[in-house]
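Quick heads-up: it's one chain on its own, the form predicted alone, in structure tokens.
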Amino acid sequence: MPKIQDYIYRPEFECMSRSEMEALQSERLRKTVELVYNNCKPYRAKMDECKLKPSDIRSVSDLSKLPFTVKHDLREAYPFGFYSSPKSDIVEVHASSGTTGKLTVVGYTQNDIDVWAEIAARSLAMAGVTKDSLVHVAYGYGLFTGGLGAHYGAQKIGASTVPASAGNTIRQLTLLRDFGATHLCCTPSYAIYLGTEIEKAGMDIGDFSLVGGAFGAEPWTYQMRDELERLLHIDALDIYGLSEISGPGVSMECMQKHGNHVQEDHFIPEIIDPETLEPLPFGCEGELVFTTITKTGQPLIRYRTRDLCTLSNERCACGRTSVKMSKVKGRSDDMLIIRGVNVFPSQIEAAIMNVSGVSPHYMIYVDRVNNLDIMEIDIELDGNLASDRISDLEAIKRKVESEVNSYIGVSAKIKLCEKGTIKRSEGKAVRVIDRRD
């Protein structure tokens, strides 16, 4: 086990035996169920409808008896109807936007902020952050949880923290270089953008001090990790979180880079079939569900994240015993159905990244012509591509077409674009424009 300061590495929780973890989860689950039943009207109504009382939930084996929670439930109770603590105990409020016009509001007590800082610190420690590190946070600050989550975690460790927030790329690069940041926290798509802009800004990556980073808030592939590590000369690790459960830090990759460790002493993960809603065993792909067991402001029971992944209970070489989740393949509500085939943007990204000569910057357009679904993928050429011969460009185009067809089983029209022509995102990347009715 690597040497990590005791206050950011908690072996008594992160290396528990399965029986010890289940005992702890059961104790905390019982208290959480009692809390929400007695203090949250929507949960009391849900449990009464199922004819469930808190005393019916004795251990984690009873978890499947409890009803699910979905984002619509939170919006129906807008703004504060899902609180399980008095409003006077809520010290911070976050929210995410939605297509209905109503925000999904989440209230945090001081206990919840402390828990969040703890799990974020543990997560950043997996990326090698110590009290001697300088962490550059380029997630957005505000109602979005990304910026403050990474900020709280870095401060809990005792690292120097640069709250750069998102935007103003030239300033970001200048601060990263001049301040000597060792770790970067932002979306992977923005990190890629920063990496490609270094040379354009007249800078040299050799003048930077970066060694690692925690990247999340959007699905990204192993191929994108390879490109990100090549551009920035770092270890790029996946961090996962969502404001409804807790911001970044719910799970995190270690240096083994083979799945995200779930902070199981605070969150119970499940995988369910999104159609039947039945729990699935380890190794089966399905929808990720979380139950919070230490939050007090707005605990959530069996919250359906809509994220698709797998869970594994195999022991990690790093020594941690917590359940690991795979990289998120996509969201069940982001899935495209094209000519009857289920397609995720992450599959297309993986196909693109297998082709030399193109960059990670792309946009997917879906339309319907004469009752037939069509898909076009605009992809920027790699700025390092020396040849502009038509035969070379046609070869790249055919290779991308072949890779995409192989990955998703659906043909797509490929359009190669000049470097810098596809709009960049400073937050979560927008990858798909669906023009079908």
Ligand code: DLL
Contents of the next structure:
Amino acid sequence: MPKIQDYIYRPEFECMSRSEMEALQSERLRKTVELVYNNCKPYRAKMDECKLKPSDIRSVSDLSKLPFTVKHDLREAYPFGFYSSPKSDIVEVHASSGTTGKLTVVGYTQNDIDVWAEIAARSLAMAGVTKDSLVHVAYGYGLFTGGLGAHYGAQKIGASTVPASAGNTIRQLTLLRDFGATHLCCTPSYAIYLGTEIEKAGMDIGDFSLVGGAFGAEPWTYQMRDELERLLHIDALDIYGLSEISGPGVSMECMQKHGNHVQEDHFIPEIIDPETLEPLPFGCEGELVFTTITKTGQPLIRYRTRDLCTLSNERCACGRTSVKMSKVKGRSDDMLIIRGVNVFPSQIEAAIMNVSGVSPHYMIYVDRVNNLDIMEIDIELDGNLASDRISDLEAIKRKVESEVNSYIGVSAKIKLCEKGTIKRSEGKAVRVIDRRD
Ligand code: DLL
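Next, give the form predicted together with the named molecule, keeping in mind that what was shown is the form predicted alone.
The complete assembly is shown below, putting the previous chain first.
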């Protein structure tokens, strides 16, 4: 009998040679294309338009012949028009709302739930979760895939799972401490919030048993990781996913903390130039695209995620051979254009986290005054700031101004705020309020 942890770490897939992986992906891609062509009307229409038959797709090298899928396609087919399996085979439905329009719906067959549990379990195993761990899930449960995804993964490993869901910070901290949680799963911004509230709640991090966690659902910087690890005394790893493709676990960081391993036996990643839509080589930044190759309910072909990152095929010291994706810089639709310069909130975060005396709680406001874009960044002061001498505060402000300017090439007005005054989020953090228009 294999040990449960051996079973969740699947070297036969995670450490495959490139040629074996491509053979497996090709076989699974052929089956998926066949499935969607025969069962999903929008895919048949798309392929017919390109004069493609399933038999034209023999291997992964034919992937680029296939048309892309975008969020709009899913919304057009709302709610269930992208199913490739009969409705009676769908056992769970999730949906994401985004900022505009209809929900994007995803239906899962039992096979898809099993795939999701497998990738989530492999991911949590990378964060050190074993059968003996106690996993506290503070992602929201519901249509959002965070809560149930982490839950399925922890359950598959056989860990004790605490389905805390999001919200009620004091209760979260009490449960974490009293139950002796070893691993925390929530958004990185909420984890930072939990960390900064420990002292306020009259608790001591020394009384907690946390050793690790899987944090994702929003972009976060390496500097934010350092802060999170310092606050919670853990290894904080990045978990990535999106509902359309499966949920959390599509890719996961290993203990090397340098990029997320894509679960390539289930999803084929590509990077494309978002303007020309041409595939880009390893190391070039562009839009991440995924093709699912083991799902049956709602498989997606060349789904454009809008997430900007790079892919790398460099060998990882952990022994896994899968392609790694870099940290997501942001979504192309979250990019701000300020006085003609493209700015991502993650770049601003990286700049301000270089300055001591400020906390990771910030909000970016963008206005247009006399046809000029004005950016203001409100940042909370760090609680450890011993002195509130005007000259010290001025020095911090100037340092943040100069870091932001040199990181993104755009000046910003900096406002230092009292600790606890910037609105906290229990799920995905809202970092930008754009008041232009
Ligand atoms: O956020 C699934 C998830 C839950 C992932 C919990 C990780 C942990 P959606 O709500 O569909 O699904 O949002 C997907 O969130 O396209 C990215 O823009 C962003 N995102 C997710 N994980 C990360 C991450 C979930 N680790 C969208 N880093 C994606 C940066 C992330 N962005």
